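Presented as structure tokens, the chain that follows is alone, the form predicted on its own.
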Amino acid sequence: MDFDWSPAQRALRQTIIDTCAAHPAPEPDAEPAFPAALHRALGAAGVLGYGLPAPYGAGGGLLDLVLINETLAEHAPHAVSPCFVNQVCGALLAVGGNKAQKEELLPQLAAGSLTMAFALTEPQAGSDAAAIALQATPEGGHYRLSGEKLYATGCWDADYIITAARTTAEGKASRGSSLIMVPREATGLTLSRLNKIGGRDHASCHLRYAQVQVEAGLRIGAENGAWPLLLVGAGVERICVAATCIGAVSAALRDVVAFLQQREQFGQPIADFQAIRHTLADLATRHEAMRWLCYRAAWLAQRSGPAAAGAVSMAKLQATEEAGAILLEIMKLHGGLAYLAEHPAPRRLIETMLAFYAGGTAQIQRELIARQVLAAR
């Protein structure tokens, strides 16, 4: 198996780096704001079209999405969440959308001129996605949505919010739920911005749907057919989250190596002390293991789809757990400087903490992995 990047993928990576360099990140104390200019620039450069089928986008597969999210996390972490949330929404549309929806919306997603968000979690239904209670009652040619969603990232700046809703009141949600694109400006929809410790440029919201009327033509896929689409979205989200962890650690390692080579104690650079060198060796090895497990999972998923769900969960679990531990160790290597609010090391750790939850917690990933292991024996 060859996981090396092709010449086209190397060119894509350089395009991302150049585009990010032309749109520097805001200062740490700047007011949080959606990175609209960079998002549009990534669309103009063709980056956002990857993962969307031709002729609507650039095509490509999960390995391309891994490259994009890894590179953005390393060079422009504030642009990661808008990109991968739209990648997840684009995947839902590409798999479940009808021809008219694809023709209208996918080119706009690829261009960065339209943004979407995904609302699944509810106040009483987090990891238990099958317990969603928000109701979408069919009424002729439209639905009326009533209920709440929580932690829905990107809704504040989205044009459409893909909402998972019960379209059959009785029975299991896995057999009676649909995905409906709700316009952010829909009457009866109220958004409250959540005060997060990180990722504040891409706001997460508490949504209240009070008899929100939505045309039936904005449903994605068949009525009561959400569950297979949710599985697709979850796979894309998990592999993209793993990739962002790799990129965050890449940036942190680059910074700490430069610091250790410049900072002197007892007459020599800190990097010359054996204990420090061995710590760096361990961190670099663990980082490389994160990368290759993620790449392999993406490669397997491109070949076998849902059958690779266990490998994708392994990649997500290992990447998130290791990223948290490695970034904390890197903070220690920076010494007291990393306790200062303006230092990038604690900010990176805080921003990466979202990966613990996005796409499912570590406990959920372990359960999914265990099910596959047991089924294979």
Ligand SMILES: Cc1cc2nc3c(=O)[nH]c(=O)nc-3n(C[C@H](O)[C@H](O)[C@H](O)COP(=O)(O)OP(=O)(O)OC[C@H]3O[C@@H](n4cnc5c(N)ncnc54)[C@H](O)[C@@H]3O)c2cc1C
Contents of the next structure:
Amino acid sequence: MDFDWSPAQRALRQTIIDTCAAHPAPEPDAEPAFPAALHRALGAAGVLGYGLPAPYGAGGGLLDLVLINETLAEHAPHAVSPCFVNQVCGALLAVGGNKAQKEELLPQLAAGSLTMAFALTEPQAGSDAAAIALQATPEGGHYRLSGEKLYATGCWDADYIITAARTTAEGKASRGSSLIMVPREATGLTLSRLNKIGGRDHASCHLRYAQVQVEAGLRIGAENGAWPLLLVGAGVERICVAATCIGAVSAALRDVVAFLQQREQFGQPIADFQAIRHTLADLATRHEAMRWLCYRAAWLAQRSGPAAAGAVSMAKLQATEEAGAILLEIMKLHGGLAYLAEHPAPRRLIETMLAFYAGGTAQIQRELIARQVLAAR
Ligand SMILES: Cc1cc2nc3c(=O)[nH]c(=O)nc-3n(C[C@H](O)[C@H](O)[C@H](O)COP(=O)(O)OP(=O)(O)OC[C@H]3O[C@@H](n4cnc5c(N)ncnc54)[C@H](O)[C@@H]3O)c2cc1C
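In place of the form predicted on its own, output the structure of the form predicted in complex with this ligand.
Shown next: the complete complex, the earlier chain at its head.
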């Protein structure tokens, strides 16, 4: 067992830190805007190519994606969502795309010159993804799409929206759905931006498809073959989300330790009170546990793919629940300052709360874990 990053992975982490430092986050009250300059700079530095197979990208595996998302969440939280949404879309293309699609699209994703979004959730189909109803009717060399998608993140600035659609009306969606890349500018597609409390630089949208005609050549994978691809995408998304929670807590712990060492009450730095020292010890221990559960799940999934789904759900569940609780505790340790709008602690908690939903909620992760526990005994 090797618990250390390789020299190449250490260099990758430093590259991300340097690239983020050259593109500071926008002011909190700035108009929300896709962080295009940083995204392209991450592409130029080779960061966005990880997880995409060579020769189209840099190769690498889930542990590299963990390192990237953890580091971004710590140093440039506004760049996280565009990066991991592209990683999930890249994984769908890498596994299901044909040679021509990979040759054309993966190098552009790696360069940061092409962006994609992913639309599965619908108004009536959230946790129950198999309840999707958006229909794609085959017509000669085209599909005609009708229906709605909700929450799809990154659509506003995307070139393509990978849309999960029913291509067989009857029977289970898991056997009768396909993934279709819908161009953002397709006629009949309308997008409304949702008014989110966080992640505002990467807009989530309500999409309405009114008889949208899309070439059949833009389907990823086989017709009715969406579900095995979605399972791969879900695994990548859950691991990446867990990693972002680790990075957010790293940054929050660093800030609160500096504050507690500098701020004095009762004639001494607050960090010298035993009650506070023990709280910090507990938070650091819980942070360490998040890290190792996530790293091990990524390592397992890298080796055995969907068979590691239970471990991946455990990592996602524990990282999101712990991040929510730890970031709230850290807000309290900052005292009244953290109730001020400009303080980074509440903003970090709100941004990290996206992890509660992306890749499925805590209850859904528990359900997936329970299935594996019961099947194994
Ligand atoms: C900011 C944001 C960005 C998102 N981005 C995307 C995206 O890019 N693409 C995309 O396709 N989707 C996206 N989503 C959707 C996300 O995947 C869903 O929000 C999530 O799967 C939960 O679905 P829901 O919100 O409809 O909640 P619901 O499914 O309605 O659930 C409501 C509550 O009931 C619980 N619940 C539901 N079923 C069960 C059960 N069987 N047992 C116990 N409890 C249950 C849930 O855990 C939750 O607490 C995004 C969501 C948000 C908030």
